Amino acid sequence: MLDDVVVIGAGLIGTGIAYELAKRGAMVTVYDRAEPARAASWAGAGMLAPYSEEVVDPALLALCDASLRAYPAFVDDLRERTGVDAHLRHEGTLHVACDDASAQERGAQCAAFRRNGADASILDRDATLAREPMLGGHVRGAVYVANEAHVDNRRLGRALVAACTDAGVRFERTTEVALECDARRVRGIRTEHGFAATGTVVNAAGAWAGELAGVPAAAHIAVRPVAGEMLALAVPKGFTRGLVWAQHVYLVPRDDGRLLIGATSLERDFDVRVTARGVQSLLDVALRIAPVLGTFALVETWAGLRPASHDGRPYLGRTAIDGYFVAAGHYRNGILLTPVTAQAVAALISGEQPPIELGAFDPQRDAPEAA
């Protein structure tokens, strides 16, 4: 029988690695101070895209292609378990080449994308229209990586959560905590309610992991928060068909007739404005491969904070103190990377074996505040 753990953090990560270890028989309780599965893991677009992202390293790329490979079953475990719906849709991604010079790159990307494991292909101009006939302007062709997929995030931290609830997960509401451990190992976490004692605390803070109180040198992690601005128009439903892509904007639809658009890269601290400059930037690149869209009612905008690691790796896994663990830095992949580290986390605190090799991902490995 699995003790008492705590998980500081309530967002997609968190929540899943509570689900995952109340399936395996632990009383968890999951402290934020915040709603759950608020914050990044709803301000994101939802992209299982990792071919799509670029992510070379070849540690996390075989990361992200486990956890893509595991989704299907893991939004229809939630769904069976609660109803929630997290809209799992496999459209793939479509990149667009907006102008002459993009054009004659499609052949170099699409190389690249293919050495990554992606399946994709070039499309010429009519291709590409007749696969999303939103598409007009400048657009000049595609490169179509089949083999990436999208998830409503905001519906998948709902069925998270209630699967959590269902399985008897709960929930704390906490504006301060702090990690209590000597220096060997956890004694509990003590917040403004006062001290609950654990022999197991799961940092799955998100963009604030590093800042968590008590944690000692020994086992603190590098991570800093990355804002990224997003939009939302109001479109007909089934206006579009899957991702789209041009240049640093990615266009998301979703099946209640909102098309998000995103997003900037802003090192910016905590700071979750939304600036103008960061709104013109979207709308510039989105209107001008589907000039359309400048005819639909803009109804949200919002910003999130990505948690960004020292070397562009999560932090998966023990630490140096005995108890403590750690699931942060997922920076841009944290809602694609949210099975693949539920399961192997909680499988590392069960005495199982994880579903993936977790070296590359030590908490402990050459960060500056290690060394």
Ligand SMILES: Cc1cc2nc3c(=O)[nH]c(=O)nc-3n(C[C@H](O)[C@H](O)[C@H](O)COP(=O)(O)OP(=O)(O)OC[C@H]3O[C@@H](n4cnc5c(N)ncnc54)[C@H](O)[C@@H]3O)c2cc1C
Given for the second form:
Amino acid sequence: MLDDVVVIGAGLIGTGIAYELAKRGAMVTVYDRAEPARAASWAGAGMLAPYSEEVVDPALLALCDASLRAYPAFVDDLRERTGVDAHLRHEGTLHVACDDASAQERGAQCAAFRRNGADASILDRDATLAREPMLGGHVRGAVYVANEAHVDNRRLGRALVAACTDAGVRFERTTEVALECDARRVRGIRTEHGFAATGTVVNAAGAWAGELAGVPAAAHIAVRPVAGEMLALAVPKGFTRGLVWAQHVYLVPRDDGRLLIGATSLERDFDVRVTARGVQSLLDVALRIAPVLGTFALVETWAGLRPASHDGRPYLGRTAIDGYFVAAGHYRNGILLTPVTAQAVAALISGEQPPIELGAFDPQRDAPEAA
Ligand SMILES: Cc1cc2nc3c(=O)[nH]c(=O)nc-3n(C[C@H](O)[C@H](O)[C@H](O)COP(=O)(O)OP(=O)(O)OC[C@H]3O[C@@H](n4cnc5c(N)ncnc54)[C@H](O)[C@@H]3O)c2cc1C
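Okay, that's the form predicted alone, but what's the structure of the form predicted together with the named molecule?
The next block holds the full complex; its first chain is the one shown before.
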């Protein structure tokens, strides 16, 4: 019989774990100081693109691959349960070359993608324009990665919150949460409403996971926020097909007719302002590869905080404190990693064998004795 479980953080990671635990019969309460499924999980671009993100760490790549494979069933289950379709699209990624130098690098770029397991091929100019007719005159060709996808992460968040509620998960809004434990094990949590006893707490607090009050030094994790600014244009529906990348800027289509353009990467603490320079840097690249985009309305700008660890790997699993689990630090791939994280952490808490080996993601790996 599963214990009562408290999850701190109602992003995709926290709600994903809560849903998987509730399906296994646990009584789960999710605490958040803000609206569920906002924060980074709402701000992200929804790319399921580990090769384009240049993930080369074998353990992390295996985790990304497992999650990418788990996505169709994950989204289907949520759609059947809630009626909310997260718009999973397997259209691949086009890495566009805009000048002679980058056109010549396509061979090396394609080989590097293939070494990591990507289904990559080189496209000439005509084939590139046939895939994405909106691209403009400067385009010289592309490398196409077929086995990547994208999902509407805002819809996915809505689906997960609805699925959690349907499965009996409770959501609590609190201004602050502190872990309460003795030297060995979790006793519960304390909020402004008082003490709640529980033997199992999961820290899924995203970029704030390293700041959780009451965590003993032995179980501390170091997560830092890396801000990302994005914007959206209103384009005709179906104007673009898949993901398009050039010079560290990406374009991501949405079924509702928005074209997302992202993202900057800024180490500036917990600051989620959208700056004029950030918007300019994104539009500079986007309008160079597709000048026609300059004619469409700019309908939205926003920023979010990627939760980064020191080695690029998330922290997943048990800590030195019995009953205190961590699922945080997913950095640029937290949307991609939601299904595998949810399933693996819920399995671990339930005493089942996780679907993938989690040793490389041990939250204790930074502790002096681990080194
Ligand atoms: C601009 C941008 C683009 C991105 N693009 C992609 C992409 O294309 N593909 C991809 O896979 N990933 C992408 N990411 C990364 C991805 O969004 C994150 O890795 C993922 O959303 C992290 O999810 P999370 O649930 O851990 O954190 P969050 O979604 O940030 O949720 C954490 C929650 O914890 C709550 N919280 C924090 N502290 C406390 C506390 N003390 N008490 C109560 N509640 C607390 C917060 O309010 C928040 O709701 C992007 C991120 C950004 C910013």
